[in-house]
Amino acid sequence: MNIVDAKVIVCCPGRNFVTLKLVTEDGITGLGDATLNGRELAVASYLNDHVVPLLIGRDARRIEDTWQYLYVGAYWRRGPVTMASVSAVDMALWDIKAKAAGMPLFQLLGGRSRDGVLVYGHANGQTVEDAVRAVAHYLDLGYKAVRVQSGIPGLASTYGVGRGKLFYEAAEPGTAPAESRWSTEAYLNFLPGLFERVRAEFGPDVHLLHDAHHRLTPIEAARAGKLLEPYHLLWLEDPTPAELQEGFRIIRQHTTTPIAVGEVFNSVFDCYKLIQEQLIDYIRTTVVHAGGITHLRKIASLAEMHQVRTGCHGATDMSPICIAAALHFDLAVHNFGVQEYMPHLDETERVFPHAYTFQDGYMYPGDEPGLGVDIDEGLAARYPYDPAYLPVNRRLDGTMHSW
């Protein structure tokens, strides 16, 4: 079952995506997502110039060997561009193997560990009352877990506050990133009141989450976690940049609010200390950024040994191919926690028809062979690449700060 063709497809049906399509000699196709928000063309070039030529003639069944060939064999390992490329190949090979077996991918991963995949949505608002209304909207849709973000008085823009009720896209079209301003002091003073209001409105049973988006120092994150303890969040996400993994010890010493981290991690080496020392509660590594299903399974196995659960990133900068791959992984892995799920725009849904569905707070990957996702290449061609960047962030005094 050798690979005879490989194609990189870049399109923008509402936002930019990079897709790898592999074809075997017996006509089986496999799809992989290689999207890297704001750096899509770098990944497309890496695939076209360095990876695709190495795939032609390789046995599509040798998934682990191909993964090691592209990772160990490249010498220059890791990094977001390399790992997004490796991830796309890995997804496509698993898609092919499951299609050849005539079964949905989760069956090859050991079968169901649960009936459905608990997901959370994003309730965003310019004000607290807007955020409360957004939470109510998600609960009406059947969600049982909701991430809550709100604008902060005195700040013109705030991470997580989107442009619609269901769709949040941070990347802005243009030739340079937009700039935001930030005040940690205003944020920490505002945050407890937001969740006090939400809990008062909706009671103790709904799962609430919040994303600090790497914006705090460890001791500031510890304060945030302490302030949020009365509202028993499911997690506080990305409280501080994880390059300093020792900083999470400070957070642990001061708060029992569960911590989630990892959407920007590229491999198990970015998180093994956090997992082994039980400094986090949820690992958020993604199929597209952390080496595909092959490597994500290894991260999950390490996490399971230390009672850390998975909570894969699932924003709209991952195509339906990656969402489907995550859902198959979530359904099979024992220590799954919760899956982020942001619905794509209608244009995206039409370019990437898929079998997965949402019902009453849970997602289901479907029973189609493989990942259960296709790409309409003709329609994709009608949506050419459109340059877009994630914002940058500065403190009120102009100092560059984590966005």
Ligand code: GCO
The other form holds:
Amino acid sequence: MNIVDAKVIVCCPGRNFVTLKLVTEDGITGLGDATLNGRELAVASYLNDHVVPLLIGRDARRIEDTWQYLYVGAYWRRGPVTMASVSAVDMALWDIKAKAAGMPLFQLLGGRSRDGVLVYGHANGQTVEDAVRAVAHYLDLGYKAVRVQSGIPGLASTYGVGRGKLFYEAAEPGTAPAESRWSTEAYLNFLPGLFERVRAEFGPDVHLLHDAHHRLTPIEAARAGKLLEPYHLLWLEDPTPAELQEGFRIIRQHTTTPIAVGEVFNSVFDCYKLIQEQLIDYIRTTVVHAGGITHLRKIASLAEMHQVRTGCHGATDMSPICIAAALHFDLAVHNFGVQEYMPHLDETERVFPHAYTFQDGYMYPGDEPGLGVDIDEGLAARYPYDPAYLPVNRRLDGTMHSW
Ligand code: GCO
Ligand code: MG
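What does the same protein look like in the form predicted together with the ligand, given that the last one was the form predicted alone?
Starting with the chain above, the whole complex follows.
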């Protein structure tokens, strides 16, 4: 079952996506997402210039060997550009294998471990009361888990609040990133009141989540976790930048608020210490950025042994191909926790028709063979690449800060 064609498709149906399409000599096609928000063309080049030529003529059935060939064989291992490329190949090969077997991918991964995949939606608002209204809207739609982000008095803008009603779109079209301003003091003074208000309004049962988006030092994050304990969050996400894994020990020593991290991680080597020392509760690595289904399963297995559950990144910059792959994975692994979900724009949905569905707070990958996603290439061609960047962030005195 040799690969006879490999094509990289870059399109912008509302936002930029990079897609890899493989075709085998038997005419089976496989799709992989290779989108790296704000750095899309670097991955397209890596694929076109250095991966596609190596794929032609390879046996599409050899998923593990191809993974190792692209990872070990590159000599320059890891990194987001390399790993998004490896991930796209891996997704496409699993899609092909499952189609050849005539099964939805989750069956090849061991079959269902649960009935449906619990997902969380994104409530946000400029003010606390706007955020409360947004939470009510998600609960009306059937969501059982909601992430809550709000504007902060004194700051013109902040992460998690902005464009989009049922999603949060951070990348802005343009040739340079927008700049926002940040005050940790204002944030920490404001945060507990937001969750006090939301819990008072909606009671103890709804799962609440919050993303600190890498902006705190470990001791500040410890304070945030402690202040949020009365509101028992499902997780506090990315409390501190994770290059310094030891920082998570400080957070752990001070708070029982569960911690999630890892949407920017590319491999198990970014999180094995966090997992083995039980410094986190949820690992956020996802299919497109952490080596595809093949590598994500290895991360999940390590996590399972240490009582860490999965919580895959699922923002709008994961294309429907990645979301489908994540849903198959989520349905199958034992230690699944929750899946992030933001519906895509209608233009995106039309370019990537898919079998997965949302119902009453849960998602289902569907029963089509493979991933259950297609790409309408003719339509995709009508949405050419449009440069866009994630914002950068500065403290009030102008110092660069994590966004
Ligand atoms: C999340 C993420 C996103 C990222 C975005 C970057 O938790 O969904 O933090 O909002 O910032 O996906 O590309
Ligand atoms: Mg996040």
